[in-house]
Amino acid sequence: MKNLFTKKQYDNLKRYLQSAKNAAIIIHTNPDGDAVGSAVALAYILKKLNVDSNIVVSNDFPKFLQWIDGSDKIMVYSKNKHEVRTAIKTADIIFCLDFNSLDRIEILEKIIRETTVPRILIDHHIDPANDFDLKFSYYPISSTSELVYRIGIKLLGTKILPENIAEALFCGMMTDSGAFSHSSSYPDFFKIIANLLDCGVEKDKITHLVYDNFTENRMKLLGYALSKMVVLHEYRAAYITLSREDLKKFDFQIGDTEGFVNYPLSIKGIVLSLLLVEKDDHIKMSLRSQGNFDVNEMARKHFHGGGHFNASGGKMLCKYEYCEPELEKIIKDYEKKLCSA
């Protein structure tokens, strides 16, 4: 398996660990099977380390996650806001997971900015800050999963991991390479998906609870939004829009959306698809393109935002009225991109 990483990055994690007792790990807001996969496995690996931690994020996560053993112990800040600043405070190194700047886990980044012990960055996100005092970070990857996984193996000298921690890892590889969809065209990802299953992990029973767990609200808001689906075939993108309005007829509950910006892209001939959903005071966004289309770049310079070529998120501030109008100015400004795609 091809070494991601060089042996003074390595020798640096365990010069850390072996001055640590306890551990923060900060995982981004609006987790994802990534972000909970990749924190409850490296949670796990540290314990075995003789290292204690505490996972925390700023909201809560989805309910189709909820599952994954561990999981239970994550510490939400919305919920408990002095457990958590306890819990960073008292850390003796920072472990951030699934994001490349600070920005992105919003509440916490004050919090966490006021500590003085070791930040490590695990990600696999383009153009990582200077926030940190160690990188492991790899944005050709599939997932952070996938970096715990090489780094959790070399930490501990083994291939074959405890079950829970295999099952969080293929969760988080399967959910952020879209069930195998993408992100995935390389030989070590399915060797290590491969011995994830060597170590015990059921591969239907995660993908059911993964994706056919949801709530009959959930799917009926997913016809809604379909319903509502604006397709401008002239310059191959099509767009979804849900006020807050529309959440509430729905019942919606966190997760509730996942997977809905993916589903325009299953249309002939479209490249770019976008998830417009109203929040109390911005719009939050999902792009997703296909072929040689960049929604990183496009999600940076107008939406805020950032992430993958083809996977990206951001916002835009504007009133939720105005949000169509202003979508597809932009989206005309990348005619020629897009119709060349």
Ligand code: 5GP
Contents of the next structure:
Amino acid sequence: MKNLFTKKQYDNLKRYLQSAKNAAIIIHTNPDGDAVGSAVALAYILKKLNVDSNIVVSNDFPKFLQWIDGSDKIMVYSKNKHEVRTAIKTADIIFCLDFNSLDRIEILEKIIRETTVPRILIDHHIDPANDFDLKFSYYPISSTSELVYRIGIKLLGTKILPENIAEALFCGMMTDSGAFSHSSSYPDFFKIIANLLDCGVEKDKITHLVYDNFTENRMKLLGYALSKMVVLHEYRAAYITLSREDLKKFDFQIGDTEGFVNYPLSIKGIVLSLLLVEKDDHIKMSLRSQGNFDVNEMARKHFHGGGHFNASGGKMLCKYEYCEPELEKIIKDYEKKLCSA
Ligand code: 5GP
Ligand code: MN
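Moving on from the form predicted alone, please list the structure of the form predicted in complex with the ligand.
Up next: the whole complex, starting with the chain shown before.
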């Protein structure tokens, strides 16, 4: 398997770990399968190396990830501020997983910036910020879970992992690759998946737990969202907007809109899809593309965000009623790139 990181990086990590006892593992706001899966697995690896850890996050994660062993111990700032503050302040090492700039952890950014302990990044997004003492950053890869797997087997000196940890990593690699439909076109990805199956992962069980775990309301919200999708064939783009009122009608639960943004890309000819969801003080955006249209650039330039070439996120700060005309103006500016993508 190709080495993604240098001996010096591993030596530095080992040196940091030798003098550490309590780690804080931080994952991004609106955590997904990759964030939760990679964090739980890293906590196991650290434990094996005699480092205790707490996983912290600013807001809660979706119900369809609650089966992940150890996820019940994740400390959620919006539920228990004191517990999260203490976990961060008493840590002698901090791991940042599945995000590459501290603004992605929102409310926790300030608390982290007040700490002076080493900050280690493990992440697969483009252009990491200079907020870290040591970076394990590699963007042409499926997921942070895959990076944690690679780093973990190197540090532990074995490919044998307990079934529950293999399941968590499998979940991260599966969800971030859209159930193996993108970001996974290289043999090493499937060699790792094969090893996770050898460790006891039952593929169909995990697929069922993640993808067949929705409420009736979530399915109806999806139907509603698709019914109001706007398709701009002349720009090869489509978008869906959901207001707070829309969400309320379908008893929105965290995670319910996950995956919605992928559907418009199934329309023949569409290369750009956007989902806009009204939140309290902004509009949360998800961007997806096909082929060589760069949504990371679009999200950074126009939507205070970023992510990957074909999958990014961001926000609009205008009022909900102005987001559609504003968005269409921006899409029109990309006509040339969209039509040649
Ligand atoms: P999603 O649309 O599923 O929320 O996110 C797609 C990708 O973009 C993920 O890799 C996620 O980490 C990243 N992302 C989502 N929201 C933001 C954001 O506000 N800022 C940045 N920089 N990345 C984001
Ligand atoms: Mn990820």
